[in-house]
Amino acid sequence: MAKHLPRKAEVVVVGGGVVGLSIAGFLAEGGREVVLLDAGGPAGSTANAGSLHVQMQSRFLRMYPEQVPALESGLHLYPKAVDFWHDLERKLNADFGMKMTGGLMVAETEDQLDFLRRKAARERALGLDSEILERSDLDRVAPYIGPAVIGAELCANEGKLNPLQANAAIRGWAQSCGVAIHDGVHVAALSPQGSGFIVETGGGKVHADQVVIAAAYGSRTLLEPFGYELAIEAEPLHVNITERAAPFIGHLVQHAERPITLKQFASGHVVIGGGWPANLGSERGFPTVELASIIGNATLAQHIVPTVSNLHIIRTWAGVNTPTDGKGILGPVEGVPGLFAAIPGDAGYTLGPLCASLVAECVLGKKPAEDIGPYSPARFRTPAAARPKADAHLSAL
């Protein structure tokens, strides 16, 4: 963290994940003076496993069936988000370790395969490139898949990247654009003052003309005083990573019913995730791993891809996902001029840079490249919502 926070800034971005960093960079390129405040810790971006999700994830469909219509309404953004990752990689002249070889969602039973057939048909109708593979097709396309699998859905739009490389490149770009990044700064509260805001932190107060809240599940607390009750929560999840191996997993691999994601980076490491639980652990909400998830996650991985059993797990970690009501929370906060929200929702890392660009366009007074009206925070505004009054002790700043 820098020694001193600035007393004033044109724009304060709260949250230093891929969304916050991208927004800050876009705003700085647009001529704004930007201060980014990040509490730190293993949150969504810093603990991300690098999946570029496009097809609807079976885990989400089974856990939140009432939210499927909302998810489908925004499905068109997912392939655009992957394209945006490509564009950003080129723009930054960086190497994100991107591989676009498609995503497999595997089935072990006829019921699961029927579920995938229905899902793929719906996704094709919504514009995705999805097809069903029988076992004979899998033997040709993905011979590393174990004998328990009888078929799969292949979504050609999906892929993977190395989040360590991508995050570092985006952070460096934001700094090169002039963004002042302050790490280890927890934003405790946000209050209005005049036409701007007071951002209260453990390191002091910053007056901002505009504020963008890109703090994932932490955004809920910051928006509550303004009469908004966001349907978001912290979902701590587990990840394993193995030692390096020669390339053998070509796709992003998921399961039609069970929680698993498998992918292999260009480095040779195999990353195993997919929704196994972790613990939030501490008062600040930093997640910790669970032994049962380490074992269960690894056991399922070698069941689906038997060659994984030959590898040692070298590290485990936990991150925090931020589920919403099935779609993102993006754009101006109604009734509070100068305040914006940027919470992509399901598969938030995939959607991150694209959603960041759309919100940044709003902050700059431009028309977003995509219609973000359906993702407005206004749907969470309580009937009695009102802009809170500035506390007297803040008026001296």
Second form
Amino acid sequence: MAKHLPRKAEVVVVGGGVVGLSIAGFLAEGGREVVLLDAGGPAGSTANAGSLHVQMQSRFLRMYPEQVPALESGLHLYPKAVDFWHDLERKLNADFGMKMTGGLMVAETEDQLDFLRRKAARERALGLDSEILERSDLDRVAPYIGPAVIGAELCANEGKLNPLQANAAIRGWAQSCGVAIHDGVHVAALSPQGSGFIVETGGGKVHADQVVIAAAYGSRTLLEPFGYELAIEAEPLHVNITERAAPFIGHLVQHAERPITLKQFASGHVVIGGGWPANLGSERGFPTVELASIIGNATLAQHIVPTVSNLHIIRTWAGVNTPTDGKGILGPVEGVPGLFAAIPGDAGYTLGPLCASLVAECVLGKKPAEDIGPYSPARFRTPAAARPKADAHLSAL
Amino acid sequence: MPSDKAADRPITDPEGSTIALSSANAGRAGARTEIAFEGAPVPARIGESLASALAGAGHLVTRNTARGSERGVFCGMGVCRDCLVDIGERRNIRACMTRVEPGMVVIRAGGESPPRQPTNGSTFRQLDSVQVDHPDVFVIGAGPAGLSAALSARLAGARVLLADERAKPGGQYFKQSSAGAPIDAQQEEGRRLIDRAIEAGVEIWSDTLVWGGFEPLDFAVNRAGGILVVRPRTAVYAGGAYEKPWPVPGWTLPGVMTTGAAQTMWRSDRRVAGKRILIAGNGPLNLQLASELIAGGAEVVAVVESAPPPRSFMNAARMALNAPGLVVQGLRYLASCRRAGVPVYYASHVGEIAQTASGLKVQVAGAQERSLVADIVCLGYGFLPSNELLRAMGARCSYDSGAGHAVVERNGECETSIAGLFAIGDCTGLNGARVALAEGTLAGEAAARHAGFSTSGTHSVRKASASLRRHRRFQKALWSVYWPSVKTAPTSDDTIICRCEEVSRGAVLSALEEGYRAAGSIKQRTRLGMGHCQGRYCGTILSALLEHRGHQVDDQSGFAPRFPVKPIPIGCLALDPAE
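Rather than the form predicted on its own that you just supplied, could I have the structure of the form predicted in complex with its partner chain?
Every chain and every other molecule in the complex is listed next, the one we just looked at coming first.
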């Protein structure tokens, strides 16, 4: 970790999760002098459960049916994002603990299975490797799935990794590329100055030519002064971790109707999460969990995979997801030259490194490998708001 | 006698799994029986702890770690989880917290087999179907503090539930015999207090784990194979303490255990593990254990005390003035060591332990440097408060840098920053059983009053206040006498500091080199504190390391406290308690 906050930097990246670290690394590789500022504490990537999501999550389809078109429009990015993780692991010569065993979404009723049939058909049309398994197939492919399940959708593109290993490796790589990482530095505000920006932090001001905001739900307040109202919100979610066991759950497991993700890391721990609520716990400094989520989430897990009932939960924690309007918020912030947003949205960890590379290409003045036009922050620009006057904004602080 | 009642109940372990017990197997506590360990028969007594039975038969290795190292009983009180065994289909069960039942089939934990299919309960359930109990006052922990709080609140008229993780009430200080009559005045005092609480109408729930606390005052409780919620008007937390780690090379070897673990085997089960025993640490408990084991016929190799020999007349006088009985007791322990020819090496400490063909070779460092050999090494280097539940509930704390742990803030009535939640005894600091008893009387009465019962500064409350003042003075003088010459263990870079995840000090230093600073991020980088014991030992070692290196350490800088405060089997969450 760099010791003293510099007064100037070519690029400041706000946010040290998987997105910010990756962007910072790519920019440093591209020859930029990069300072990364992270508020520290538990956040999206540092409290992530390591699912590599590709198929549409039933949770989002249920909660936000109006967002399905947006979700589908970006679905082609998901398998590419998983491939990108593979490429990154090879490029860094690291071990992310990746396992590409596919993801199962299980059904308990004919209705649920029909829903999965329709979903799989749409996903296949959009290029995903999704198929429906009947119970007899499950007995062969996933014998650990309990008798309550009558069938499932198997999406071969899905998998899992160990975020502890991945985060550490990506951070080490970014540092070795020359990124100056400053932990525990909260960015209070951004304001334009000349052709660049003043980044106001708890530890002083940094002048930057370019700024990339990769601060997940924290991005919203940073972009407000520029006339943007991002439709994002912090979504604290519950996670249970069990003790180690010999490998017995291969897939990333979800449910057609109930919120759950269930998987076993290469380390043997079973991680159970997938959408049970938690509290932001802002007064405590870290998100806190709810009893209802411990009971509901863990017993749902043993309902689907009965053998987990013999495992002890050794820890619970809450991570914070950053859902958007169904797709990412990526690229130049229109009307504010030098400012970029990098918020991958739902399944942000899966999409993180790929989205980071796309935004990094924009910052470096290159054409991104994917058309990121559809993900432009412009859709959140408020018509009335104008770019704030630098002096007025600073004096208000 | 309460012990007989306990023996008649279906046997469960405190995490809440029910051990199948057919009527053919039912037997009286203390009766001889046989169990199987790793395929070989082991003689045992019904009702004694499985850890005692195994150690008594010379089985010191109970589990294998993920890296293949051997481990055995360490804390002896359900904290470290190094004594995990598999019993039948149940995995990772604490031998030290499990009572022997005839026909138990036990193997070392840590095998490679995946968990087996459960025989019961794999249903989905939600919180709203969980039973709720509404006592007036809920007391957690049935040691001296909790027992006296429960009695005091009950005498004020409140309906009192007293929950404890162990098989019998009494806690570490009053720990009761698993069978038979009390062995000495200390156990007898405990038995009388337990009887008084029962006679007064305190409902005692043994084998009960309180693993979570949620707003406003809902406690998640595993008991008799299931879960329930306890929603009292007020609650008193009396979680006690556990031994401070002494992380020297070799401290994870089987046969190295805490002083408390060896004492529990002796006091509760009349078992001595091994023949030659070396006792090392800081404080009077080590001398007490030595004197008890000598009386039991064990060969105590030496007592290694890190404080210098007692010299200060002033402190001795202050101790004698405030608690003459305790001083006499201490002198008796010392005299019994002298009579048995057991050397006491002052201003000395354990520097390293190694396994050799002839036993555990202990390098003693400090004023009386030497090398000793023993079968069992007991380490008793002070205590840490068990305040995890309080911290996880958000009770305000401060950080005691000298002691190396967070201290829960309390007002004059022992109430924490959470309204209606009281905290007493060693979980709030480390002042011993007399202070715990007095605080219990005061806090129990206050908890009943806050729950709506009229109390009127009774005689016992005034007596408790006076006792509290006197024994706090005694403790201050005691720990001046026992001021250690060395405060931190000589940890080498390859010493394991996280017993569960097998993380070395060197790995933590590397993480610091890489720029990780916060306890939470060091945990994520190294897996330090991610294991079964949930960072109870390595957390304080890390704090000391960070402080030593000039980093800011405070009550917020350790690992974030998490639920469950002890591991719980998922299966229990779907079931109601079996009673």
